[in-house]
Each structure stands twice: as structure tokens, then as C-alpha cells.
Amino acid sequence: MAQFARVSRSVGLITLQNPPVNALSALARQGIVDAVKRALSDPKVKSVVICGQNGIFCGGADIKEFGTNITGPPLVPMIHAIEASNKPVVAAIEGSAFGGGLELALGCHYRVAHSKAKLGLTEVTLGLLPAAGGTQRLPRLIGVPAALNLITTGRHVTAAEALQLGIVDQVTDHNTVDEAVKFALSVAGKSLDARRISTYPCPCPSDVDALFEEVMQKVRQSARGAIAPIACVQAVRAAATLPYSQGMEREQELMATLFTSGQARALQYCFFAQRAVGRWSMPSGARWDTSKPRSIHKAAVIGLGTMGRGIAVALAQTGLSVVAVETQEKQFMEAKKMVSGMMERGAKRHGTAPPLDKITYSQNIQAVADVDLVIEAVFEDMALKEKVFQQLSTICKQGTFLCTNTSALDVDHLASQTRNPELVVGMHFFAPAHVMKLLEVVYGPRSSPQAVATAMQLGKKMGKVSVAVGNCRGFVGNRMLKPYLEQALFLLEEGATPELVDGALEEFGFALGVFKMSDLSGLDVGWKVRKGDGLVEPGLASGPSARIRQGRRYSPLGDLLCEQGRFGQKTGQGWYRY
């Protein structure tokens, strides 16, 4: 699991071998220590490098250990071991360099990392802290205020950025392990002493208490109910405060709480689940890994309401050109300015340019005639739908991959309105839907697979969690969303208050609770829906028969707003008012 050579007649090569993310375990640290010790030993090794292989150093702790008897060499001595090598090592990062495997760089002499790299401690994601030393090396080495940023968030940073702030000393655009050797041919038979990061003085500023005082209060409001980040913080603050051999105690004691915790594994079960749903089959025996997606170069959206102009945005946003299409000229105006603007803060946020060259835009639907994958975004009205399926079954060039957002309705039946039904799938987003991770790609028994694989990878570059599923009633998420909707009115109806309701969900760690949830999706969408299961009727609320439909328990409250015209953000009031 991690192999040894001598190169340049003096340099130890260790590269780790446990692919796809060549992670930690407990083979490859085992590679590892009897690598270090192999090139300590060798009279002839003046320095090491350490790298991964398929240019991946590595991707961190081997989650599926986890919760098992873990074996093999544990790794924090195993890094401290390198550490107090006398001999100079360099990490070699390539790709990516995250959790155990930055902590893994943090614990050698240098670090070159290739432009392209990505690293981070990521291990809060899984409801975790970096308990290999991270929480108390990276604090001394580029200061507080930006270890606790990286720590709290497990947010990944280039190497441009990680250079800047100080975690590698050098970034190259050539291949990294070959500038990784000569950097360790250079530092050969240098004293080490400056190098070891454990022996930094942790850099703080006079008033750390109210430092942190203020940082956990802002954790506690962005972590929304989790225990990871504010056990971060915890530790951190161990860095500043108390001697290294203290810091690492504590930072043991804070991971024994957070390992066998429920958020924990709620979250390592998320991180495998989102991996799986990638893994999709049909039931014609159609399967992901034998279903080849085309290239989509240029895409159309069609509908520029509040779900039209989220995937227009996260379409661009993924460097595809975009044609977006509205033609209600009020519409049309509000749509251009909203969909800019979102493209402008998109691009604040992470420091780059608008891609606003991507869209362009027209109140004529025949402007698709040459796009190759359409998603249609209009109202939630089967009719409206239908024709413009039928549109663009005559529009469409040979192929174009017809896809609909639409939330509940028969995705089958959109697909008999067009020529090549087999061409056609559901792409169901979730509001505000340039945000939200979440895309349902909705098969039928006519979708093609190839029309499947497409969406999963279109959606997979836009950076969602992309879901396969049957054609039915309500998907998926809508069936998983109806109890809880209802849950939420009956709610109401026994003395709560949207804002209790949104306040108590929040606080449990939603990021939206359920009332403003829907407020930004639009209340009108739901009711439409409700109308054309018979569940409406207007001007019956109050009485018991107001609260049994079908046979069920029924609350009105949803539609009685909606008689009133508010529907929610885009008319200036629904459950809040804006």
C-alpha cells in the first residue's frame, strides 16, 4: 500500500497505493511507517518524498473503518514519527490532499503542491474534527483566525490560496514529484529545527477569550444544532491556549465524543448514501456503468419563473451556453435583471467573474432549434406542458435530449406528446435550484438510458447530488415532503405560528424551516396540485368536513392563502410577509 524508492541517487520516494484516494488505511499505514523507517534507515537517503499515485495524494482516513475494529498502526504517532525525522520530507500534493491526508503534509518538513491541488480538513462534514494533529499543527502555522475558518467549515481551498496563507511552501505547474525531489535535494543536510510545526509558538491576539468568544457564537448560528463545529472550536482554542502535548489531549478527548455520536454517523451515512444514488439501475437491466452519457455543449431553459431562473444560472455556472426563453415580457424584464444578479453574488462569493457571456436570452421558443438538452420550466399546468413538449419535439434539432422540471406530473405522458419519447426524462430540481444539491432525474419505461446517464452527468457537473428514480406521483422528495408539510399545518391549526414552527425546524439544523421553505418555492405550485386531486373547495373552512378529505385528515389553511393571491416571495407575501 505504499511503495519505496530511491531516486536521485539520495532521495527516498514513498508513494502511497490505495486507490481511488489512495485513504488511510490500515494497509496503507502500515506502507507508510515501514516505508519512513526503511528510508531513515538507509544511509544513503539524505531526504524523502512522500506522494500518492494516479496523481492523488491522498484523500484522508478510510471512512469504511469506521465503526469497525480498527487495526494497523495508529496515525498520529505515525505522523509525529515523520515529524521528528532527521532527515528533510516533502509531501508531494497532487489532486487532492484532505482530512488525515493534509494532516499527513502538515506532519512533514515542505509541502509542493501542483496548481491544480484542492486541500482541506474536512473531517466536520462527517460530524468529526482533524484528530491527527490538525486542530493544533494548522493554528500554529497560519494563525487562528484562518485555521478556525478552514477547521469549522471543512471548506477546500486551492493552492494558490493554500500558499498564500502559508500551508505549502511552493506551487508548480510542472510535475510535482519531480519538483518535490529536487526541493528535497536542496534541503538535504539542513537543520529541521524551524520545521516542525509542533514546536511552533501558536500566534494569537491579546484578547483570544473575546476571539473566541465571538467565533463560537457565530458557530453556533451557522452550525444550526451540530456538534462538530463548536468541538472545533473547542480544540482550536486548545492550540492557543495550551502547551502541544495538552492541545493533543484535548483534541483526543473532543474526537472520543464526536466518534461514536449519532450526527457522526447520520453523516458518514450521508457521505456513502451520495455516493451510492450515483451508482443507478433500470428496471431493463440498464445500469450506470454501462450506459455512456453525450456531451451537452449547449442547453435551453425553458420558463423563467423563480425554478427557470436557478437552473439557468447553475447551467452557466457549469460553463455550458445557455439559451433562456420567457415569453411574458414582464417576465422576461424581471427574469434578465434577477438572473444577473444571482450570477453577480454567485461570483463574489468565490472570488471569480459572472459567467453572464453564457446566457442568452429570448422571448422566442424557436431560438432552441440548436441546443442539445432542454429543460422545460413552465407552470405546473399539464396542458401548458403538453404544448410545449409538442414544440419542441417540432423545434428541436435531431436528439436534443427533452427534459421537464415539473415536481408531481406524469413524466410519461409529456414524453407521448414528442417524437422520440425516448428522448425525454425528468430533471427536477429544488429551490432555489443554483443552491440546493438535489436533482431528481426522472426515467420512464420508454427513457432511453443514454437520456439518463446524460442528465446524472449534467447534473454531477453542476455540482448535484443526482438521483435516479421512477415516474410516479409526487417522485420521491415530494412523497417525502407531503407528511411533513401536512405535520407543519396541523401545526398551525393547534396554536403554532409559522415563525415557531420555521424557528424550532432551524434550530434543529435545517437550513430553511418548512413555512419559509415554501414561500420561496411558491404556495401556488402546491395548490394547483391539490386542486387536480380533488382536495379543493373553495369557501369550505371551517366545520369538520373542512378537515377530513377523502377520507383523511385535511387542512385548508394552504388554500385559503391562496385565495387571498398570496403565493408566497414572488407576490410580496404568503406564509411571512416580505
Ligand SMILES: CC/C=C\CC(=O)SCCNC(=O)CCNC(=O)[C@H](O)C(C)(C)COP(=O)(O)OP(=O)(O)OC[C@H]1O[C@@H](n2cnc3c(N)ncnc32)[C@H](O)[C@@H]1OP(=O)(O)O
Contents of the next structure:
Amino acid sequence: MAQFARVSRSVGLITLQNPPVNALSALARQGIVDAVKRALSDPKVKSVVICGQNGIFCGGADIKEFGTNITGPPLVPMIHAIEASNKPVVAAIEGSAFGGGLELALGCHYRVAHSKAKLGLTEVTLGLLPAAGGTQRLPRLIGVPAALNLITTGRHVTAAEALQLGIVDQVTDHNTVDEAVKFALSVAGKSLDARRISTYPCPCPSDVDALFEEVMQKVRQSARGAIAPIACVQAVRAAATLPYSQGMEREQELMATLFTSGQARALQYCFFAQRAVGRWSMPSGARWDTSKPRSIHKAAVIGLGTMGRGIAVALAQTGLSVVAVETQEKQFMEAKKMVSGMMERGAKRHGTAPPLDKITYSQNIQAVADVDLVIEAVFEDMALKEKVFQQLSTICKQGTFLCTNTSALDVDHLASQTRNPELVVGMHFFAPAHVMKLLEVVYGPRSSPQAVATAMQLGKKMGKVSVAVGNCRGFVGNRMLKPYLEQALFLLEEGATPELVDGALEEFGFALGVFKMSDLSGLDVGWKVRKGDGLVEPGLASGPSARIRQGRRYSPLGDLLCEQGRFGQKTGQGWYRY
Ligand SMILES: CC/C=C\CC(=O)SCCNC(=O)CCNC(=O)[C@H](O)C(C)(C)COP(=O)(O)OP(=O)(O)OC[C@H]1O[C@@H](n2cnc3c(N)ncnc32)[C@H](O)[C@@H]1OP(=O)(O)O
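Let's compare: the form predicted on its own is above, so bring in the form predicted in complex with the named molecule.
Up next: the whole complex, starting with the chain shown before.
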């Protein structure tokens, strides 16, 4: 799992070979230990380069091993042995160096990265901390504030940022391994005293207590119930206040608590589940690996309400040309302003230019004639959507995919309104559509595998986790949401307030409480669906008998709000006042 070769006469080249991401499995670790021993004992080898095969340095520890009886050499002594080597070791970083992969690179004496490489201590996203010395070496290398930022968020940094922070020594546009070999030749025989990060003092601000108190408060606020980011801060604090060996002990102690936690298990389940949904299949036998998507360059969004605006922004941020159509004058003017504002705020956060020129606006549906894909996001009303699909079917060029953002209506029925039902699928986003990562791609019996593959690929390009689901009422997401919303309403009837319920959910870790989320999405959508289901009947809005409908407990509170025109944020009032 790690190949050894001598190149350029005196450089020992160790290549990690564990596809697809060169994860540090037991066999890979054994391979590295053996190869390092070989390099160090070969008198012809004067310096060493460690790289990964197939353009990726290392995706970190093998997550599949977690929760099993882990065998093979442990990571920490393996990395210590590399750092302690008396021959210079250079990491050649291509593709990704994440988690244990970056920790391995930090144990090397030098790091050369390709300009397109991404680096990060991502463990926190899996409910863990960088426990192969990452919490102790990174602050010593780049300082406490920058290390805290990277370790508590798990964010990926580009090679350019890594160079600026001091994580890598050189960035190249050329062949990274060749450059690293040249680098290794140039440092052979030089003293390594100043290159072992674990021996560095940790650069520390004068008031350590105040700094960590402030950071801990911020992390508690943003991490919302997650234990790993807190442990990350505690581990970095150990780096700042204790000698390296004691800091390592603290790192291991904290990791031991996280390793078996329910949060870590859940986040790791989520990691694999998010990848598993990419391997979709349909009852017809069509599959992700046999269905070819078509490239989408220009897309349209019909209807610029809450959802349509978010979808237009998400498409433009992906780099697509977007035609945004809204036929109602008032909504059209308002939407233009809101969409630009959303893009400007997003661009400011990412330090980029807002892609304002990617969107053209129109009040005429004919403007979508030449697009490759349309996402319909008009109000949740079957008659209205039928009309839109009939129009789209005659206006759009041959082969345009017609997608609906409906959250509950029959996608197959909408397909039947068109000349080419095989081009119709659901693309159901969740509010706010430019932020939320979940996308349901809804196929009906007539949807073609290519339409599904194209929507799935477009979703991935937009940074979404796309999940292919069958066509049924509420699909999967809203079927899961229904009992959650119901129970929240019952809590109100039993004496809680919306603030109390939302507060408890947010404390638990939800980004938004259920009532805030409902106000954001718009209360009228659910009202319309409940009316369609025969649950909302005039004269039944109050009194005890009103609380049993269709044989089940029912709360009419949401209906009462809607009867007063309180549809949520968009009308200035919903569960809350805005
Ligand atoms: C003592 C503890 C020390 C260290 C702890 C750690 O190192 S924890 C692990 C930290 N590493 C990460 O967080 C990186 C996770 N991986 C990724 O972010 C991406 O996979 C990556 C490397 C950027 C590649 O992305 P890409 O989009 O190209 O591929 P994809 O994500 O679909 O992955 C391809 C298959 O590889 C599997 N895989 C990825 N990383 C790991 C891993 N670290 N361990 C095991 N397996 C991994 C992934 O599941 C995919 O396989 P599949 O069969 O499709 O599930």
C-alpha cells in the first residue's frame, strides 16, 4: 500500500497506494512504516519524498476502520518517526491532504503543494479532532488564532492560502512530485533542527486565558450542541500552555472521549450516506453508472417567490447563465432587488465578485426558449403549474429538461401536460435554496434516466447533496418533516411558545427552529397542501372537535395564522413578527 523507489539517485520516493483517496488504513500505515525504514537504512538515500498515487496525497485516516478493532501501526508513532528522521522528508501534496493526511505532511520537514491542492484538518466534521498531533503541530507552525480557525471549522484551504499561512513551503503549477524531488535534492544534508514542528515553541498571545475564553464562547455559539469543536479548542489550548508531550497526552485524552461518541458515529454515518445517495437507481433498472447526464450551460427559473429567488442565486453562483422569469410586476421588481442583495452578501462572505451578470430577468415566459433546463418554482397550485408546463412544452427548444420545484404535487401529472414527459423531473430544493444542501430529484415512471442523471449532476455542481426519490405525496423530505411540524404545533397547544420550541431545537444543534424555518419557507404552502388533503374545512378552526381530523390529532394553529394573512417572513408576520 506504499511503494518505495529510489529516484534521481539519492531520493527515496514513497508513494501511497490505497485507492480511491489513499486513506491511511492499517495496511497503508504498515506500508509507510516499512518504506520509511527502508529509506532511512539505505545509505544511498539522502532525502525522502512522500506522495500519493493518482493525483491525491491523502484523504486522512480510513474512516471505515473507525468503530472496528483497529490493527496495524498507530498513526502517532509513525508520524513521530518521520519527524525524527535524520534525512529530510518532503511531502508532495497534490489533490487533497485532509485530516490525518495533513497531519502526516506536518510530520514531514518540508511541504510542496500543487496550486490546485486543498488542505485541511477536517476531523471536526466527523465529530473528532486531529489526534495525530495536528492540534499540537498546527498552532506551533501558524499560530494559535489561525490554527483554531482551521481546526474548529475543518475548512479546506487552497494551496495559495496554505502558503500565506506558512503551512506549505512551496506551491507549484508543475509536476508536484518532480518539484518535491528537486526540493529534496536541494535540502539533502542540511540540518533539520529548525524543521521539526513539535520542537517549536507555540507562538502565544500575552493573555491566553482571555483569548481562549473568547474563542470558546464563539465556538459554543456557532457549534450549537456539537462537542467536537469544543474539544478542538481544549486541545489547542493544551498546545498553547503545555510542553509538546503533555499536549499530546491531552489530545489523546480528548480524542478518546470523542471517538466513541454518538455525535461522531452520526457524522461518520452521514459522510458515507451522502456518498451512497450518489449511487442512485430507478425501478426500471437505470443506474447512476450507466446513465449519461447532459451538460447544462443555460437554465431558467420560472416564478421568483422565496424559492425561485434562492434557486436563481444558486444556479448563478454555480456559473450558469440564468433567465429569471416573473410575470407579476410587483414581485418582479422586488425579486430583482432581493436576488442582487443575496448575491452581493454571498460574494462578500466568500471574498469574490457577485455573479450579477449571470442573471437576466424577464416578465415574459417566452424568454426561456433557448435554455437547456427550466426549474419551475411558481406557487404550489396544480392548475397554475399545469398551465406553466403546457406553455414550457411549446416554448422551449427541443430537448430542454423541464423540472418542477413542487414540494408535494404529482410530478407525473405535470409530465403528462408536456409533449415529452421523459424530460420532466422534480428538483425540489429546501429554503433557503441557495444555502440548504439537500436536493430531491424526483422521478416519475416516464422520466428518462438521462433527465435524472442530468438533474443529479446539476445538483452536485451546485454543491447540493442530490437524492433521487420516487414520485409520491411529499416525496421523502416533507414526509419526514410532517410529524416534526405536527409535534411542534402540539407543543404550542400544550403551553409552549414558538420561541421556547425554537430555542430548544437550536440549543440541540438545529440551525433554525421549526417555527423560524416555517416562516422562512412560507406558511401558505403547507396550508394549500392541507386544503388539498381535505384537512382544512371552514367552521372547523376552533373547539375541541376540531382537533381530531381524519381520525388523527390535528392542530389548526397554522391554518388560523394563514386565515389572518400571516404567511411568514414574506408578509412581515407569521409565527413571529418581522
Ligand atoms: C488519529 C486520528 C487521525 C486522523 C483522523 C482522520 O484523518 S479522519 C478523516 C479525515 N478525512 C476527511 O475528512 C476527508 C474525507 N474525504 C473527503 O473529504 C473526500 O472524500 C475527498 C478526499 C476530498 C475526495 O472527494 P471526492 O469527491 O473525489 O470523492 P468522494 O468523497 O466521493 O470519495 C471517494 C470514495 O472514497 C471514500 N473515502 C473518502 N475519504 C475516505 C476516508 N478518509 N476513509 C475511507 N474512505 C474514504 C468515500 O467514501 C468514497 O467511497 P464510497 O464507496 O463512494 O463511499
